[in-house]
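Given as structure tokens, the chain that follows is alone and in the form predicted on its own.
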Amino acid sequence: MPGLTWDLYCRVIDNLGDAGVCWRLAAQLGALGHRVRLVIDDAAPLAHLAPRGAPGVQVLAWPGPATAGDVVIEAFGCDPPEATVAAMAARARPPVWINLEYLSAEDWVERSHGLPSPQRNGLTKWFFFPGFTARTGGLLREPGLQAQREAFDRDAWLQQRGLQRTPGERVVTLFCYANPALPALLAELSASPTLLLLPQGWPQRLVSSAPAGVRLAPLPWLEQPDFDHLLWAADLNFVRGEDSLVRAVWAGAPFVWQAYPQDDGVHAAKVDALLVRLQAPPEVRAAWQHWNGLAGAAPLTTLPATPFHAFRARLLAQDDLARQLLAFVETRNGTHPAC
């Protein structure tokens, strides 16, 4: 049976985090044999991350397409222009149409997931939230993943870009946005050899020197299956917002998240949220609380894994989320199947 065709519009709005999002969802529907068509108002960050494209996907400029696919996902309530919800009121089998929000693990995600908002022209827009139970929709993940995890070579992958452990050295890495703690960070890694790999964009800005004992490691551009594999070759992972946070789940190695930092603090909800989520021991608890600001000093480096591995596990049973919305996708009045 023949796939579906899905228009997947995106507004890039800061730090790649939707390009990245939107493009592993498209990759991910590609190999699944359905045509996805892009709609994004800033392309230029696919450069970095998907430079050779992926089967079935094809990148358009913003408005798009004059008609309407079989599906239309606006990511993070970016609205689809006026011309393309016209056309998907003038077809005879309107398509579904998602807003896929964005990812939190706050408990009222449960409550407005897959809930309908009828429109005045007649259509029905659908919300559909990541989450990190079995009553949302999942994480991004691709077949073969954990395979292709257990199968990494962290050192031959190291040596690729010219790096080197020396003996007893962990390696690090660095993904974050601008934040007070990093001298205390810093301070942190220098009690024991780091090596502390840096990927482009806020880290190379922030950390331009560091005290004895850590190695700087600054990389270019990643392509997305690198970004995992940095994240892979880490003893010890901070990364920041949806796109990185997904990822080092998968990597199952300790991480400390950042949440991008809000004026009204409801970041501090977020955080919360997702320790609860993650069945966090107190020092995770105090490690993530100082490295997003709402509490005091706190160790950052010495964070056990077995929490991490488990919350790896429980979520690997759950169906990740191209297959949750494919799944949503034939339950919905008047749609094709999907395959």
Second form
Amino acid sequence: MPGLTWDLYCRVIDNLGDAGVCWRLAAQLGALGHRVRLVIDDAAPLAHLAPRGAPGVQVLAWPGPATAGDVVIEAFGCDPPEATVAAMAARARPPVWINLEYLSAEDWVERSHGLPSPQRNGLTKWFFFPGFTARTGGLLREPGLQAQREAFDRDAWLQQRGLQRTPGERVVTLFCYANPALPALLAELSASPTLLLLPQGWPQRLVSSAPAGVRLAPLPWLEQPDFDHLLWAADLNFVRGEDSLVRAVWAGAPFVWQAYPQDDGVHAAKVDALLVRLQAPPEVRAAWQHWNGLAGAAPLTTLPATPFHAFRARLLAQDDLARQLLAFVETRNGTHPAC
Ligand code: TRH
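To test you: the structure above is the form predicted on its own. What is the structure of the form predicted in complex with 2'-deoxy-thymidine-beta-L-rhamnose?
Now the complete complex, all chains and molecules, led by this one.
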């Protein structure tokens, strides 16, 4: 498909994930030869995740340009500015308007993915849901990611950060929100020598001291591709939210996921749905539920590797999200060139 102009609208609610997901998609589309205008109401996270930008991607402050591109994506139902919607309607050939939704493993996602939402001004907005099954929009995954992962030298990466594993020491990454189970995790980690990698933000605010046996390694901000390296360096990953979850899947090591906590408790259903997709054995289920405050104490650090390897293999067999998005846009445009 020839290079298109994509306008990607993002409002940052909190944390890093809104900007992180949008940036990852923008960078991938740019690498595929498209022109992306990422319109964001708070670019502060990008200064940490992507200080050097990416080819083909222009970052613009909200409300963004007076014109509309070939494709307009509103991330997470963020409602593009009224002037943008007017510019979309004014185009001779209206753009493909997509609402890129939050990631969830729940069953209803398959039913909602790809549905149209006719608008009062005659335009149609399409729901595009990322997901873990063939009947969803898939997951973000850059071409060549697995080859890079296989060639990765974790000791060299750790040494670049002044870190060295001692014999027999395991490496654990902790990327989390506030969590009442943290003391239990630290106590459990201290049972065997552990190098605990702490990314910026909550993890470093929450963990300033550790019991004997646990070496703390607070890290500087990592550019988004380097965040993958952090997960690849570990034997066990604790991840959260949306984007680091997907990256933990591709890393392949056992991981414990902390869902973004929501007041109405809907995160419990999200945790359960992902456990089902993972085909999680009882010990993984117990660990995840404990970490998410949904069940009592359970071991958090002795997870079997096989289910995670199998989950990655199943998901690698699916088309990635950017590829599916391109195919979706072609269909809605009424054109069918090879993508
Ligand atoms: O930051 P998060 O908790 O984001 C969350 C989720 O997206 C959630 O679904 C959303 O509702 C909420 O925000 C508002 O976790 P997530 O999704 O893993 O995003 C973290 C991003 O930050 C990810 O792209 C990796 C990136 N990152 C780096 O690139 N370098 C770093 O040094 C750090 C600490 C993070």
